[in-house]
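Below sits a lone chain in C-alpha coordinates, taken as the form predicted alone.
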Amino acid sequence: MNAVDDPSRIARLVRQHAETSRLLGVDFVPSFRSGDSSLTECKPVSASRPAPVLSADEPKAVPEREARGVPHAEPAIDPDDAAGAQARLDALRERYINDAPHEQFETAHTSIVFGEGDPAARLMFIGEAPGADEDRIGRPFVGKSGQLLDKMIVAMGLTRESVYIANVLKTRPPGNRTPTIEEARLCAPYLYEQIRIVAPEIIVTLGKSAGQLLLGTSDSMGAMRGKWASFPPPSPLVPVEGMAPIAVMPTYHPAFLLRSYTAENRGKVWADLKLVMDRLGLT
(Lines of atoms letter the chains of each structure in order from A and count residues from 1; the text may use other names and numbers.)
(Lines give C-alpha, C1' and ligand atoms only; values in the text may rest on other atoms or scores of the structure.)
Protein backbone atom coordinates (compact mmCIF):
# COMPACT_ATOMS: atom_id res chain seq x y z
CA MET A 1 0.00 0.00 0.00
CA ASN A 2 1.31 3.47 -0.84
CA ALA A 3 2.26 5.49 2.26
CA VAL A 4 -0.04 8.27 1.11
CA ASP A 5 -3.00 5.87 1.18
CA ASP A 6 -2.11 4.19 4.49
CA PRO A 7 -5.22 4.80 6.66
CA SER A 8 -3.33 4.42 9.94
CA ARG A 9 -0.74 7.00 8.89
CA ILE A 10 -3.41 9.45 7.71
CA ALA A 11 -5.36 8.99 10.93
CA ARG A 12 -2.24 9.58 13.01
CA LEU A 13 -1.47 12.82 11.18
CA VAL A 14 -5.05 14.04 11.60
CA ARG A 15 -4.92 13.25 15.33
CA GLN A 16 -1.58 15.02 15.65
CA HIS A 17 -2.97 18.05 13.78
CA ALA A 18 -5.92 18.23 16.19
CA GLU A 19 -3.79 17.69 19.27
CA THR A 20 -1.30 20.35 18.22
CA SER A 21 -4.06 22.91 17.79
CA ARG A 22 -5.58 21.99 21.16
CA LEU A 23 -2.30 22.07 23.09
CA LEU A 24 -0.77 25.21 21.63
CA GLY A 25 -3.95 27.21 21.16
CA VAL A 26 -2.71 28.66 17.86
CA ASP A 27 -2.69 27.77 14.21
CA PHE A 28 0.60 25.88 14.51
CA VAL A 29 0.26 22.59 12.75
CA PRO A 30 2.99 20.21 11.70
CA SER A 31 2.91 19.43 7.99
CA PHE A 32 4.65 16.38 6.54
CA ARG A 33 5.67 15.33 3.08
CA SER A 34 3.99 12.16 1.98
CA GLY A 35 6.15 9.08 2.11
CA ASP A 36 8.75 10.67 4.42
CA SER A 37 10.45 7.82 6.27
CA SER A 38 11.95 10.22 8.83
CA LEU A 39 8.55 10.35 10.53
CA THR A 40 9.00 6.91 11.98
CA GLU A 41 12.69 7.38 12.67
CA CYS A 42 11.99 10.44 14.81
CA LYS A 43 9.27 8.76 16.86
CA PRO A 44 6.24 11.08 16.45
CA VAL A 45 3.74 11.15 19.29
CA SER A 46 0.16 10.00 19.06
CA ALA A 47 -2.49 12.56 20.00
CA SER A 48 -3.80 10.13 22.58
CA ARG A 49 -0.53 10.45 24.51
CA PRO A 50 -0.59 13.74 26.48
CA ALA A 51 2.50 15.80 27.17
CA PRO A 52 4.09 14.88 30.53
CA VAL A 53 2.80 16.84 33.53
CA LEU A 54 4.54 16.38 36.86
CA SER A 55 2.37 16.00 39.93
CA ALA A 56 2.94 17.90 43.15
CA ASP A 57 4.02 14.72 44.94
CA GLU A 58 6.82 13.97 42.46
CA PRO A 59 9.79 12.60 44.47
CA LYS A 60 12.41 15.20 45.31
CA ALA A 61 15.86 14.96 43.82
CA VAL A 62 18.59 13.50 46.01
CA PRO A 63 21.29 15.87 47.29
CA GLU A 64 23.82 16.86 44.65
CA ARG A 65 26.76 14.92 46.13
CA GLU A 66 24.66 11.75 46.08
CA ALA A 67 23.02 12.38 42.74
CA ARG A 68 23.09 9.70 40.07
CA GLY A 69 23.03 10.11 36.32
CA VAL A 70 19.73 10.65 34.50
CA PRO A 71 17.87 7.53 33.38
CA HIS A 72 19.09 6.10 30.09
CA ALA A 73 16.72 7.22 27.36
CA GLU A 74 15.72 5.01 24.49
CA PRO A 75 18.45 5.61 21.87
CA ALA A 76 17.61 6.85 18.41
CA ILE A 77 20.68 5.16 16.87
CA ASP A 78 23.00 2.25 17.64
CA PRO A 79 22.35 1.27 21.29
CA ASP A 80 26.06 0.70 21.86
CA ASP A 81 26.85 4.25 20.72
CA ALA A 82 24.07 5.71 22.87
CA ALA A 83 25.19 3.69 25.90
CA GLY A 84 28.74 4.96 25.49
CA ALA A 85 27.51 8.55 25.18
CA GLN A 86 25.36 8.15 28.29
CA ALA A 87 28.31 6.80 30.25
CA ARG A 88 30.38 9.83 29.21
CA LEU A 89 27.54 12.16 30.22
CA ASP A 90 27.31 10.44 33.61
CA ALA A 91 31.06 10.83 34.11
CA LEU A 92 30.83 14.50 33.12
CA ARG A 93 28.04 15.02 35.65
CA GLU A 94 30.21 13.54 38.39
CA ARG A 95 33.11 15.79 37.34
CA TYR A 96 30.81 18.81 37.49
CA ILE A 97 29.66 17.83 40.98
CA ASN A 98 33.25 17.40 42.15
CA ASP A 99 34.44 20.65 40.54
CA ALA A 100 31.35 22.54 41.78
CA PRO A 101 31.82 25.71 39.69
CA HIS A 102 28.56 27.04 41.15
CA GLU A 103 30.30 27.42 44.53
CA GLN A 104 32.15 30.38 43.00
CA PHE A 105 28.97 32.43 42.61
CA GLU A 106 25.72 33.09 44.41
CA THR A 107 23.20 30.31 43.97
CA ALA A 108 19.97 29.17 45.60
CA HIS A 109 19.85 25.49 44.77
CA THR A 110 19.21 22.14 46.43
CA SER A 111 20.06 19.88 43.51
CA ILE A 112 22.13 19.73 40.35
CA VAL A 113 20.01 19.90 37.17
CA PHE A 114 22.42 18.53 34.62
CA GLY A 115 20.46 17.41 31.55
CA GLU A 116 18.42 14.53 30.20
CA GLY A 117 17.15 12.84 27.07
CA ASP A 118 18.57 10.81 24.22
CA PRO A 119 22.38 10.87 24.64
CA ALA A 120 22.74 10.58 20.86
CA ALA A 121 19.94 12.97 19.90
CA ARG A 122 19.82 14.78 16.56
CA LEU A 123 18.27 17.80 18.26
CA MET A 124 19.39 19.49 21.50
CA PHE A 125 17.54 22.24 23.41
CA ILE A 126 19.58 24.52 25.66
CA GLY A 127 17.96 26.87 28.15
CA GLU A 128 19.38 29.37 30.59
CA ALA A 129 19.11 27.96 34.13
CA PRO A 130 16.87 25.77 36.31
CA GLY A 131 13.87 27.30 38.06
CA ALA A 132 12.24 26.40 41.36
CA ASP A 133 10.42 23.32 40.02
CA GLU A 134 13.53 22.08 38.23
CA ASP A 135 15.60 22.54 41.38
CA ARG A 136 13.06 20.63 43.45
CA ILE A 137 12.73 17.74 40.99
CA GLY A 138 16.32 17.72 39.70
CA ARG A 139 15.30 17.67 36.02
CA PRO A 140 15.42 20.39 33.35
CA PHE A 141 12.25 22.07 32.09
CA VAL A 142 9.61 20.41 34.26
CA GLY A 143 7.67 23.48 35.44
CA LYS A 144 5.21 25.52 33.41
CA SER A 145 7.91 26.48 30.92
CA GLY A 146 8.86 22.84 30.58
CA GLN A 147 5.29 21.80 29.94
CA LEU A 148 5.11 24.35 27.14
CA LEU A 149 8.42 23.09 25.74
CA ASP A 150 7.00 19.55 25.78
CA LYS A 151 4.07 20.76 23.68
CA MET A 152 6.42 22.46 21.25
CA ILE A 153 8.39 19.22 20.89
CA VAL A 154 5.19 17.24 20.30
CA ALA A 155 4.10 19.77 17.67
CA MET A 156 7.37 19.10 15.84
CA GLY A 157 6.43 15.42 15.64
CA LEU A 158 9.01 14.39 18.25
CA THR A 159 9.03 13.23 21.85
CA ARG A 160 10.88 14.60 24.85
CA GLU A 161 12.74 11.28 25.05
CA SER A 162 14.07 11.66 21.49
CA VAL A 163 15.82 15.00 22.11
CA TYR A 164 18.39 16.16 24.67
CA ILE A 165 17.61 19.04 27.06
CA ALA A 166 20.10 21.01 29.17
CA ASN A 167 20.78 24.49 30.56
CA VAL A 168 23.76 26.83 30.61
CA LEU A 169 23.73 26.85 34.43
CA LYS A 170 23.22 23.58 36.29
CA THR A 171 22.01 25.27 39.49
CA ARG A 172 19.17 27.68 40.19
CA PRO A 173 20.08 31.38 40.41
CA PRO A 174 18.54 33.32 43.32
CA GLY A 175 15.06 34.46 42.43
CA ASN A 176 15.27 32.70 39.06
CA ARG A 177 17.22 35.68 37.74
CA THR A 178 19.06 35.66 34.41
CA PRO A 179 22.56 34.12 34.57
CA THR A 180 25.44 36.59 34.58
CA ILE A 181 28.29 36.50 32.05
CA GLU A 182 30.69 35.28 34.75
CA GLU A 183 28.32 32.49 35.81
CA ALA A 184 27.97 31.43 32.19
CA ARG A 185 31.75 31.49 31.73
CA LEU A 186 32.31 29.24 34.74
CA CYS A 187 29.67 26.71 33.64
CA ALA A 188 30.29 26.86 29.88
CA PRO A 189 33.01 24.16 29.74
CA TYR A 190 30.59 21.55 31.09
CA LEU A 191 27.84 22.57 28.66
CA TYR A 192 30.30 22.52 25.79
CA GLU A 193 31.38 19.00 26.75
CA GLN A 194 27.73 17.92 26.89
CA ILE A 195 27.35 19.22 23.34
CA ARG A 196 30.51 17.40 22.27
CA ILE A 197 29.23 14.09 23.70
CA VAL A 198 25.67 14.30 22.34
CA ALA A 199 26.94 15.68 19.01
CA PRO A 200 23.51 16.86 17.79
CA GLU A 201 22.87 17.98 14.25
CA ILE A 202 21.03 21.07 15.49
CA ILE A 203 20.91 23.07 18.73
CA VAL A 204 17.90 25.22 19.61
CA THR A 205 18.80 27.85 22.20
CA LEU A 206 15.95 29.02 24.41
CA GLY A 207 16.25 32.60 25.60
CA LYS A 208 18.76 35.42 25.29
CA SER A 209 21.43 34.13 27.69
CA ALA A 210 21.69 30.72 26.04
CA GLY A 211 21.74 32.27 22.58
CA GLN A 212 24.41 34.81 23.48
CA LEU A 213 26.65 32.18 25.08
CA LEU A 214 26.43 29.69 22.22
CA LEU A 215 26.83 32.34 19.52
CA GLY A 216 29.42 34.52 21.26
CA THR A 217 27.33 37.65 20.75
CA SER A 218 25.65 40.45 22.68
CA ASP A 219 22.77 40.71 20.21
CA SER A 220 19.20 40.95 21.43
CA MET A 221 16.89 37.96 21.29
CA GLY A 222 14.95 39.57 18.48
CA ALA A 223 18.12 40.03 16.45
CA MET A 224 19.26 36.43 16.97
CA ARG A 225 16.08 34.47 16.35
CA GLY A 226 14.95 33.18 12.99
CA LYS A 227 18.46 33.00 11.54
CA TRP A 228 20.82 30.06 11.35
CA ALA A 229 24.11 30.41 13.20
CA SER A 230 26.93 28.05 14.07
CA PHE A 231 28.55 26.69 17.23
CA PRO A 232 31.37 27.05 18.14
CA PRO A 233 31.26 30.78 17.30
CA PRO A 234 34.32 32.72 16.10
CA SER A 235 34.91 34.10 19.62
CA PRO A 236 33.45 31.76 22.26
CA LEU A 237 33.27 32.79 25.92
CA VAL A 238 35.66 29.95 26.77
CA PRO A 239 37.93 28.04 24.36
CA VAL A 240 36.34 25.30 22.26
CA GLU A 241 38.75 23.02 20.44
CA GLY A 242 38.31 20.15 18.02
CA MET A 243 34.53 20.37 17.65
CA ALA A 244 32.84 20.24 14.26
CA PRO A 245 30.41 23.11 13.56
CA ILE A 246 26.82 22.55 14.69
CA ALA A 247 23.84 24.50 13.32
CA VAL A 248 22.13 26.70 15.92
CA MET A 249 18.64 28.19 15.84
CA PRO A 250 17.95 30.70 18.64
CA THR A 251 14.37 31.26 19.71
CA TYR A 252 12.44 32.72 22.62
CA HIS A 253 12.38 30.94 25.97
CA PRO A 254 9.04 29.28 26.80
CA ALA A 255 8.89 31.48 29.93
CA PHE A 256 8.77 34.52 27.66
CA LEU A 257 5.85 33.04 25.75
CA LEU A 258 4.02 32.39 29.03
CA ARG A 259 4.51 36.04 30.00
CA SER A 260 3.52 37.35 26.58
CA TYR A 261 1.29 34.67 25.08
CA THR A 262 0.33 36.47 21.90
CA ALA A 263 -0.35 34.99 18.49
CA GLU A 264 2.55 37.06 17.11
CA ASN A 265 5.10 35.68 19.58
CA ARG A 266 3.87 32.11 19.22
CA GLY A 267 4.02 32.48 15.47
CA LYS A 268 7.66 33.63 15.68
CA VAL A 269 8.65 30.62 17.77
CA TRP A 270 6.79 28.25 15.48
CA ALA A 271 8.51 29.79 12.46
CA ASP A 272 11.87 29.12 14.14
CA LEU A 273 10.92 25.53 14.91
CA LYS A 274 9.70 25.01 11.34
CA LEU A 275 13.18 25.94 10.10
CA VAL A 276 14.58 23.26 12.40
CA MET A 277 12.02 20.72 11.20
CA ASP A 278 12.88 21.50 7.58
CA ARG A 279 16.58 20.95 8.15
CA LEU A 280 15.96 17.68 10.01
CA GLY A 281 13.62 16.45 7.29
CA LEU A 282 10.52 16.47 9.50
CA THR A 283 8.29 18.46 7.14
Contents of the next structure:
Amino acid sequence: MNAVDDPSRIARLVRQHAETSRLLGVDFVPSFRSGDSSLTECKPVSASRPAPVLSADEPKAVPEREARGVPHAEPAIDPDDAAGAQARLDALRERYINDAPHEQFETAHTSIVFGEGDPAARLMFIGEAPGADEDRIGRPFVGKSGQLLDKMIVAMGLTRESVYIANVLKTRPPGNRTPTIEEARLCAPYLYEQIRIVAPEIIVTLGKSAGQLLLGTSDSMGAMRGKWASFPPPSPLVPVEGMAPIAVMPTYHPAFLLRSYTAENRGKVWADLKLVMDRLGLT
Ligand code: URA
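The form predicted in complex with uracil (URA), contrasted with the form predicted alone above:
Full assembly next; the chain just shown is listed first.
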Protein backbone atom coordinates (compact mmCIF):
# COMPACT_ATOMS: atom_id res chain seq x y z
CA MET A 1 0.00 0.00 0.00
CA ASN A 2 1.23 3.47 -0.81
CA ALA A 3 2.27 5.26 2.40
CA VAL A 4 -0.14 8.09 1.61
CA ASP A 5 -3.03 5.60 1.27
CA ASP A 6 -2.33 3.82 4.56
CA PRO A 7 -5.18 4.95 6.88
CA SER A 8 -3.39 4.14 10.11
CA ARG A 9 -0.34 6.07 8.98
CA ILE A 10 -2.46 9.05 7.96
CA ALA A 11 -4.31 8.94 11.27
CA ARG A 12 -1.02 8.83 13.13
CA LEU A 13 0.37 11.77 11.20
CA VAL A 14 -2.75 13.83 11.76
CA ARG A 15 -2.70 13.10 15.46
CA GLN A 16 0.99 13.90 15.68
CA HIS A 17 0.36 17.15 13.87
CA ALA A 18 -2.52 18.13 16.14
CA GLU A 19 -0.70 17.16 19.30
CA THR A 20 2.52 18.78 18.26
CA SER A 21 0.90 22.03 17.23
CA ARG A 22 -1.09 22.19 20.45
CA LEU A 23 1.57 21.08 22.89
CA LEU A 24 4.88 22.05 21.42
CA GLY A 25 3.69 24.95 19.30
CA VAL A 26 5.64 23.94 16.24
CA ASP A 27 4.72 23.63 12.63
CA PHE A 28 4.67 20.10 11.29
CA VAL A 29 2.30 19.57 8.44
CA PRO A 30 1.66 15.98 7.40
CA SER A 31 0.37 15.14 3.96
CA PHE A 32 -3.00 13.39 3.95
CA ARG A 33 -6.16 13.14 1.89
CA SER A 34 -9.11 15.05 3.28
CA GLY A 35 -12.43 13.32 3.87
CA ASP A 36 -10.93 10.00 4.90
CA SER A 37 -13.26 8.54 7.53
CA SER A 38 -10.46 6.38 8.88
CA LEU A 39 -8.91 9.46 10.46
CA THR A 40 -11.02 8.81 13.52
CA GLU A 41 -9.63 5.30 13.91
CA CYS A 42 -6.48 6.45 15.53
CA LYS A 43 -4.59 3.93 17.64
CA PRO A 44 -1.39 4.55 19.60
CA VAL A 45 1.68 3.01 18.04
CA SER A 46 3.86 0.85 20.19
CA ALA A 47 7.57 1.50 20.35
CA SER A 48 8.05 -1.97 21.74
CA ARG A 49 9.77 -4.76 20.00
CA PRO A 50 7.23 -7.47 19.18
CA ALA A 51 7.27 -9.26 22.48
CA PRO A 52 5.52 -11.95 24.46
CA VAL A 53 3.15 -11.08 27.31
CA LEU A 54 4.89 -8.95 29.88
CA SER A 55 5.12 -9.49 33.57
CA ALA A 56 2.37 -7.49 35.22
CA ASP A 57 4.73 -6.49 38.05
CA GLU A 58 5.03 -2.75 37.68
CA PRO A 59 7.64 -1.38 40.08
CA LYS A 60 5.91 0.09 43.11
CA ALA A 61 7.00 2.73 45.59
CA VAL A 62 8.39 0.43 48.25
CA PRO A 63 9.48 2.20 51.43
CA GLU A 64 13.19 1.64 51.63
CA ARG A 65 13.14 0.09 55.11
CA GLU A 66 10.70 -2.60 53.95
CA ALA A 67 12.63 -3.37 50.82
CA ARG A 68 16.01 -3.61 52.55
CA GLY A 69 17.39 -6.98 53.44
CA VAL A 70 15.70 -8.75 50.55
CA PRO A 71 18.29 -11.30 49.51
CA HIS A 72 19.57 -10.60 46.04
CA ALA A 73 19.16 -13.58 43.75
CA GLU A 74 19.66 -13.44 40.01
CA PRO A 75 16.76 -15.41 38.51
CA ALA A 76 17.52 -17.94 35.81
CA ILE A 77 15.95 -16.26 32.82
CA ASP A 78 16.08 -16.00 29.09
CA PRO A 79 17.71 -12.63 28.32
CA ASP A 80 15.81 -12.32 25.01
CA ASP A 81 12.44 -12.61 26.65
CA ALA A 82 10.47 -9.49 27.77
CA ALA A 83 9.24 -11.16 30.94
CA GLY A 84 12.82 -12.21 31.56
CA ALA A 85 13.96 -8.62 31.05
CA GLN A 86 11.40 -7.44 33.61
CA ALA A 87 12.66 -10.05 36.08
CA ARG A 88 16.23 -8.86 35.54
CA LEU A 89 15.12 -5.25 36.09
CA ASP A 90 13.36 -6.29 39.30
CA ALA A 91 16.50 -8.08 40.48
CA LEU A 92 18.61 -5.04 39.60
CA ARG A 93 16.26 -2.83 41.58
CA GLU A 94 16.67 -5.10 44.61
CA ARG A 95 20.42 -4.98 44.16
CA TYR A 96 20.30 -1.18 44.01
CA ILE A 97 18.23 -1.08 47.21
CA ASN A 98 20.65 -3.39 48.99
CA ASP A 99 23.77 -1.60 47.75
CA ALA A 100 22.17 1.80 48.50
CA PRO A 101 24.79 3.91 46.68
CA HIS A 102 22.76 7.00 47.62
CA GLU A 103 23.82 6.51 51.24
CA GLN A 104 27.20 7.88 50.21
CA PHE A 105 25.74 11.30 49.45
CA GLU A 106 23.09 13.66 50.72
CA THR A 107 19.54 13.05 49.54
CA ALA A 108 16.03 14.28 50.29
CA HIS A 109 14.30 11.04 49.44
CA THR A 110 11.59 8.88 50.98
CA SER A 111 11.38 6.33 48.16
CA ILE A 112 13.53 4.81 45.46
CA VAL A 113 12.41 5.81 41.96
CA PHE A 114 14.03 3.12 39.90
CA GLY A 115 12.37 3.37 36.47
CA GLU A 116 9.38 1.97 34.64
CA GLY A 117 7.96 1.05 31.29
CA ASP A 118 8.22 -1.66 28.70
CA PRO A 119 11.27 -3.81 29.53
CA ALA A 120 11.61 -4.52 25.80
CA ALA A 121 11.09 -0.92 24.65
CA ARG A 122 12.71 0.32 21.45
CA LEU A 123 12.95 3.79 22.97
CA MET A 124 14.27 4.77 26.39
CA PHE A 125 14.12 8.23 28.01
CA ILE A 126 16.68 9.11 30.68
CA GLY A 127 16.21 12.11 32.95
CA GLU A 128 18.16 13.55 35.83
CA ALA A 129 16.64 12.59 39.18
CA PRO A 130 13.25 12.30 40.86
CA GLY A 131 11.58 15.47 42.10
CA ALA A 132 9.11 15.86 44.96
CA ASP A 133 6.16 14.29 43.09
CA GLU A 134 8.23 11.37 41.86
CA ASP A 135 9.59 10.78 45.37
CA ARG A 136 6.09 10.80 46.83
CA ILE A 137 4.66 8.43 44.22
CA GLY A 138 7.76 6.34 43.55
CA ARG A 139 7.55 6.66 39.76
CA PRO A 140 9.69 8.69 37.33
CA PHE A 141 8.36 11.78 35.56
CA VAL A 142 4.92 12.06 37.11
CA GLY A 143 5.04 15.77 38.06
CA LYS A 144 4.82 18.81 35.77
CA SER A 145 7.88 17.76 33.76
CA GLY A 146 6.42 14.29 33.47
CA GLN A 147 3.16 15.66 32.12
CA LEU A 148 5.08 17.48 29.40
CA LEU A 149 7.14 14.35 28.70
CA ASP A 150 3.90 12.37 28.36
CA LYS A 151 2.70 14.92 25.80
CA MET A 152 5.96 14.69 23.90
CA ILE A 153 5.62 10.89 23.82
CA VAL A 154 2.03 11.14 22.53
CA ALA A 155 3.10 13.73 19.97
CA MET A 156 5.58 11.16 18.68
CA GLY A 157 2.66 8.77 18.16
CA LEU A 158 3.69 6.56 21.07
CA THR A 159 2.35 5.70 24.50
CA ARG A 160 4.10 6.05 27.84
CA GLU A 161 3.64 2.32 28.43
CA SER A 162 5.54 1.45 25.26
CA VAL A 163 8.76 3.25 26.23
CA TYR A 164 11.09 2.86 29.22
CA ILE A 165 11.78 5.83 31.52
CA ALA A 166 14.66 6.08 34.01
CA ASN A 167 16.86 8.65 35.70
CA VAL A 168 20.56 9.10 36.42
CA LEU A 169 19.83 9.21 40.17
CA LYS A 170 17.19 7.03 41.78
CA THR A 171 16.72 9.32 44.78
CA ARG A 172 15.58 12.92 45.10
CA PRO A 173 18.44 15.39 45.61
CA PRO A 174 18.01 18.06 48.30
CA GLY A 175 16.18 21.04 46.82
CA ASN A 176 16.01 19.19 43.49
CA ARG A 177 19.54 20.34 42.77
CA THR A 178 21.54 18.99 39.83
CA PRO A 179 23.38 15.75 40.64
CA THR A 180 27.12 16.08 41.18
CA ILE A 181 29.56 14.10 39.04
CA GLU A 182 30.39 11.93 42.06
CA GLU A 183 26.69 11.15 42.60
CA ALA A 184 26.28 10.28 38.92
CA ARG A 185 29.41 8.11 39.09
CA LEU A 186 28.09 6.16 42.09
CA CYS A 187 24.70 5.52 40.45
CA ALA A 188 25.87 5.08 36.84
CA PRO A 189 26.46 1.30 37.06
CA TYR A 190 22.76 0.75 37.84
CA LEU A 191 21.60 2.96 34.98
CA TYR A 192 24.04 1.29 32.61
CA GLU A 193 22.66 -2.09 33.66
CA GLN A 194 19.09 -0.87 33.07
CA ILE A 195 20.18 0.11 29.57
CA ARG A 196 21.85 -3.26 29.02
CA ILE A 197 18.68 -5.11 30.06
CA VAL A 198 16.15 -3.00 28.11
CA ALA A 199 18.57 -2.79 25.16
CA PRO A 200 16.61 -0.05 23.38
CA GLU A 201 17.34 0.96 19.80
CA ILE A 202 17.45 4.61 20.83
CA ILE A 203 18.02 6.51 24.06
CA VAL A 204 16.76 10.10 24.43
CA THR A 205 18.58 11.92 27.22
CA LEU A 206 16.62 14.74 28.84
CA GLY A 207 18.80 17.57 30.08
CA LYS A 208 22.45 18.11 30.77
CA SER A 209 23.10 15.53 33.53
CA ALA A 210 21.83 12.59 31.51
CA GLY A 211 23.37 13.85 28.27
CA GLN A 212 26.80 14.36 29.81
CA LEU A 213 26.73 11.00 31.61
CA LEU A 214 25.65 9.01 28.56
CA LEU A 215 27.99 10.83 26.18
CA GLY A 216 30.92 10.89 28.62
CA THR A 217 31.42 14.60 28.01
CA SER A 218 31.23 17.95 29.77
CA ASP A 219 29.76 19.66 26.68
CA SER A 220 26.91 22.15 27.07
CA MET A 221 23.33 21.15 26.35
CA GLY A 222 23.36 23.34 23.25
CA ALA A 223 26.42 21.53 21.93
CA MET A 224 25.02 18.05 22.62
CA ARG A 225 21.42 18.34 21.46
CA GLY A 226 20.15 17.47 18.02
CA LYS A 227 23.14 15.32 17.08
CA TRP A 228 23.27 11.56 17.14
CA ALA A 229 25.72 10.13 19.61
CA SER A 230 26.43 6.62 20.78
CA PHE A 231 26.41 4.82 24.12
CA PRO A 232 28.78 3.61 25.49
CA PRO A 233 30.97 6.63 24.72
CA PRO A 234 34.73 6.39 24.21
CA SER A 235 35.37 7.58 27.79
CA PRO A 236 32.48 6.58 30.06
CA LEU A 237 32.44 7.87 33.64
CA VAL A 238 32.55 4.25 34.84
CA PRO A 239 33.59 1.28 32.69
CA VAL A 240 30.89 -0.36 30.54
CA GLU A 241 31.85 -3.84 29.44
CA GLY A 242 30.63 -5.60 26.31
CA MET A 243 27.61 -3.51 25.41
CA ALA A 244 26.62 -3.09 21.76
CA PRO A 245 26.45 0.59 20.73
CA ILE A 246 23.07 2.29 21.16
CA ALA A 247 22.09 5.50 19.35
CA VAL A 248 21.60 8.46 21.71
CA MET A 249 19.72 11.69 20.99
CA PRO A 250 20.28 14.36 23.65
CA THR A 251 17.57 16.97 24.01
CA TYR A 252 16.44 19.57 26.53
CA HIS A 253 14.84 18.55 29.81
CA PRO A 254 11.04 19.16 29.92
CA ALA A 255 11.62 21.29 33.05
CA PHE A 256 13.80 23.62 30.97
CA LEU A 257 11.06 23.83 28.34
CA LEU A 258 8.52 24.70 31.03
CA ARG A 259 10.81 27.44 32.34
CA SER A 260 11.64 28.79 28.87
CA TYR A 261 8.51 28.02 26.90
CA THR A 262 9.58 29.77 23.72
CA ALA A 263 8.71 28.75 20.18
CA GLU A 264 12.42 28.42 19.50
CA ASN A 265 13.03 25.94 22.35
CA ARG A 266 9.91 23.92 21.59
CA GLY A 267 10.96 23.80 17.95
CA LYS A 268 14.39 22.51 18.91
CA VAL A 269 12.97 19.72 21.04
CA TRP A 270 10.51 18.76 18.34
CA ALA A 271 13.31 18.71 15.77
CA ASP A 272 15.28 16.34 18.04
CA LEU A 273 12.25 14.10 18.54
CA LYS A 274 11.59 14.06 14.80
CA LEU A 275 15.06 12.64 14.23
CA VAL A 276 14.18 9.89 16.70
CA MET A 277 10.81 9.26 15.03
CA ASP A 278 12.50 9.05 11.62
CA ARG A 279 14.99 6.51 12.91
CA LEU A 280 12.25 4.42 14.53
CA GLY A 281 10.17 4.56 11.35
CA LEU A 282 7.36 6.51 13.02
CA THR A 283 7.04 9.26 10.42
N1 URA B 1 12.89 15.32 36.43
C2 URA B 1 13.69 14.27 36.14
O3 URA B 1 14.78 14.43 35.62
N4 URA B 1 13.24 13.06 36.42
C5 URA B 1 12.06 12.83 36.97
O6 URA B 1 11.72 11.66 37.20
C7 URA B 1 11.25 13.94 37.27
C8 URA B 1 11.68 15.17 36.99
